[in-house]
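Below you'll find only one chain, the form predicted on its own, shown as structure tokens.
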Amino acid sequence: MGGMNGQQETSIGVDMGGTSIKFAVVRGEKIIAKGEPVQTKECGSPDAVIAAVGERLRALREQYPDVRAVGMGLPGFVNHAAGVVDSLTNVPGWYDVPIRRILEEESGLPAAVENDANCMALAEWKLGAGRGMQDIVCLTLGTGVGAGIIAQGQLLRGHLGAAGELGQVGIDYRGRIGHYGNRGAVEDYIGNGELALEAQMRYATELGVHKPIDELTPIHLEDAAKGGCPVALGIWDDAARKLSACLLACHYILNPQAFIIGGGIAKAGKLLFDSLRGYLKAQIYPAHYEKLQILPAQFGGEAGIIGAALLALEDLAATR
């Protein structure tokens, strides 16, 4: 990636989720304005989604004529170099879509596309909790586990742009069968839905209480744990133990300066981070652990938009 030379220019960041697509005009780390979101599932086909995205981009460009480029983060396998979506997670119909070319045609602006977790990593590396570091692993914990890796001052993309999919790292070779046939993938244990199902089962077996799933979100489990509930405390401790197995492997493969963790589950704060630090300290060579930081992400739900906007300007600068 290039330097910070385009930081004070203005670009549009787009963050596509399984539920909605968010838009913002961005300068550096500042959100200048937000566009009206697109409801992904209401649009149906990729063509309908793209048409709605194009409409929002043109409206923002008309309102902010100084925008220089547009960047889009998408949840799945995105080939940044080719500008193509290979496939998206939980969004059907998106296979081999030349999304960069389409964005450029729809907006009239130079475009860049990237995996959404990589966009989050770029934002945290260049402008957030990882600023000034050369080797970091950024994770976002929510519906699944997304991640982006910065190694020796470069975003690590891999051969097909699929590097950093830490959610698919196996923590149990006899574990649950995952989306691609892989066993024991960490996101099959500590995603929002998986935590809720595990909590529901433990409340029933340990306390004889039946709780509906919608009352077992990370926020509910955080509140219960802070109130001393043994089931909720156990859920958070177990989540930290499972995440530590993934991060332990990452540490010995990548030797990062820091793990930077964001997303809805990470909002549990000390409930997650204290246990996670304890499990990692017990398993990592002591001299390594002393120099390893486990940090909360600086940017919340806007990290993907900020990173996508930043990427668009850096790609633009590289072509000048």
Contents of the next structure:
2 protein chains.
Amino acid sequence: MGGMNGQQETSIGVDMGGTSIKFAVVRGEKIIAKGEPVQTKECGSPDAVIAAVGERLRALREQYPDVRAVGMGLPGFVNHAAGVVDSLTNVPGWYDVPIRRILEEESGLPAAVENDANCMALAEWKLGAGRGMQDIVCLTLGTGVGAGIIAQGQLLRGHLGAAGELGQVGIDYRGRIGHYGNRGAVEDYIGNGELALEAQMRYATELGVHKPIDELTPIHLEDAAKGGCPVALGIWDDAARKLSACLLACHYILNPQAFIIGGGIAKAGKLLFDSLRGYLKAQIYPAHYEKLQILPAQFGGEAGIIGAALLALEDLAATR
Amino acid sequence: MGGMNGQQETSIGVDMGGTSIKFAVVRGEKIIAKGEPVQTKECGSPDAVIAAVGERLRALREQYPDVRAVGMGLPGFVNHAAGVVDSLTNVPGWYDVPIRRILEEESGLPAAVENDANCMALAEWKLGAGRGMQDIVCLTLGTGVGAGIIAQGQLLRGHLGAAGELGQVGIDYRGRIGHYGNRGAVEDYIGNGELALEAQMRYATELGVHKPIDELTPIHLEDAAKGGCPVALGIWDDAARKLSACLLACHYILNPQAFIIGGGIAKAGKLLFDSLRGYLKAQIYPAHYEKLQILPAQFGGEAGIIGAALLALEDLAATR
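Could you present the same protein in the form predicted together with another copy of the chain, rather than the form predicted on its own shown above?
The complete assembly is shown below, putting the previous chain first.
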């Protein structure tokens, strides 16, 4: 059984991505077991997905009877207070799903639900790079831009649970039209796919070389840049410039102590971080820039699942 | 003497602007007396300004012996927790001034200090258009763009007390270089002066008319637009488009329940608000736009002074 201290208690974290749903049993700060993932496309309808999730939860609970609660992160608009998925960005058919109630019925455990990037931010804040801070912005840069914000020692949810949608922040008011009709969303400029397309175009026009898109992933572009390739160096610098515009909006609105950055694009490491620091330094009041940290995320792909498990225990403690 | 309820207690609010400092005695929700303003330029040095402020405070305290505390709003970076002015935007010589301690010494009263726009936001939140809400963004549009944010039922201050600098939020990552080296700050596109210059240029090029700058204030442009002038209508639509880009960044980062807008430019009223609603509606997820309010501020020029007086009593209550 769990001890008096919430850190020692056991819970299940569930992390839903675009293609699969992952499960883990988390005790203290560690993943002690993983469940078999659910492949969402194989299931088809939301109902079939939920049935498969319920099955996994019951199996894990049987194996780990000291599990106290279950938390789930989902990729889209999740209203934590209501326990409802409003809509998911890249998963069709999920509208107004009372997911918390369903999880509770399926598992027999108290449940909590959140946006997946908010779960990631919780993990980095409670156990990772943002430990002990009160004001942080956590980003994950990959296919899209996900983020979660801690403001004044609380996860920032906003009026409808939709705060922290950093990927939608505009960097050009006359720019291309994005997912919600919004102009110049940063996500439309610096996702993996955008970087690859931009690199392909530059290789063709600047060096007269045709490169297939699948040889232009962040890892390829990182290697090329490290080898001194001017196109790849230009791509990273340009990505840093555009990302900095989004972070500057966060800085001037939120005044955080740190930006914590993870995900595939962040793996470019020193390349991206050095450029980013340069653009931020040039555009922030010096005394404020001095006290701003730009840090790599500590957790990798497991931040979401750990954060969901933490959230489950937090919410449980709050209702006791 | 003040009653048990903070709303009935009396405090002094001080509001520092670019040219003068205003004083009022506030009881409950009302201004019951005003002090003679201090003209900052006549004083010269910060020390002389502070001496004049101290004199006014002692005079008001003598007249109103039930005054319990003093609060002051200042136009720039104010660290509320430390009680220090880091720097003021348009008032030279104010760097690292321990203004709270000075106010306490000069007045013999407990003191609190804040950014002036944060004071305005406090007034609109506690007593004005944002009453009862948990998540609001309050803007004042004039020479510059000032703002204060209430997030999850708290004034959002951030790590160094510099949150809510909406005027510095960029709307174009390749745009003009602003006050802190930052690109495309919205304030550099929609201040009174910018609107006048833009209007002057358009009158000349589109209608072949030369208009002096002082006939192109927000009030003139509002009248012209109401009269159907295409140049003035275009100016307001363009201002709304640019302002919407800044509000969209706030929406996606903070997910507020309402934007509350005051100041000289906001006096264009229906013209500006209708255009603004159109641009926001087109760029926000419909279910979220439906629940977003765009409201005129309830207080006029007195919001800052009332908010400063409220802050003084809030901080006093917190230390009891």
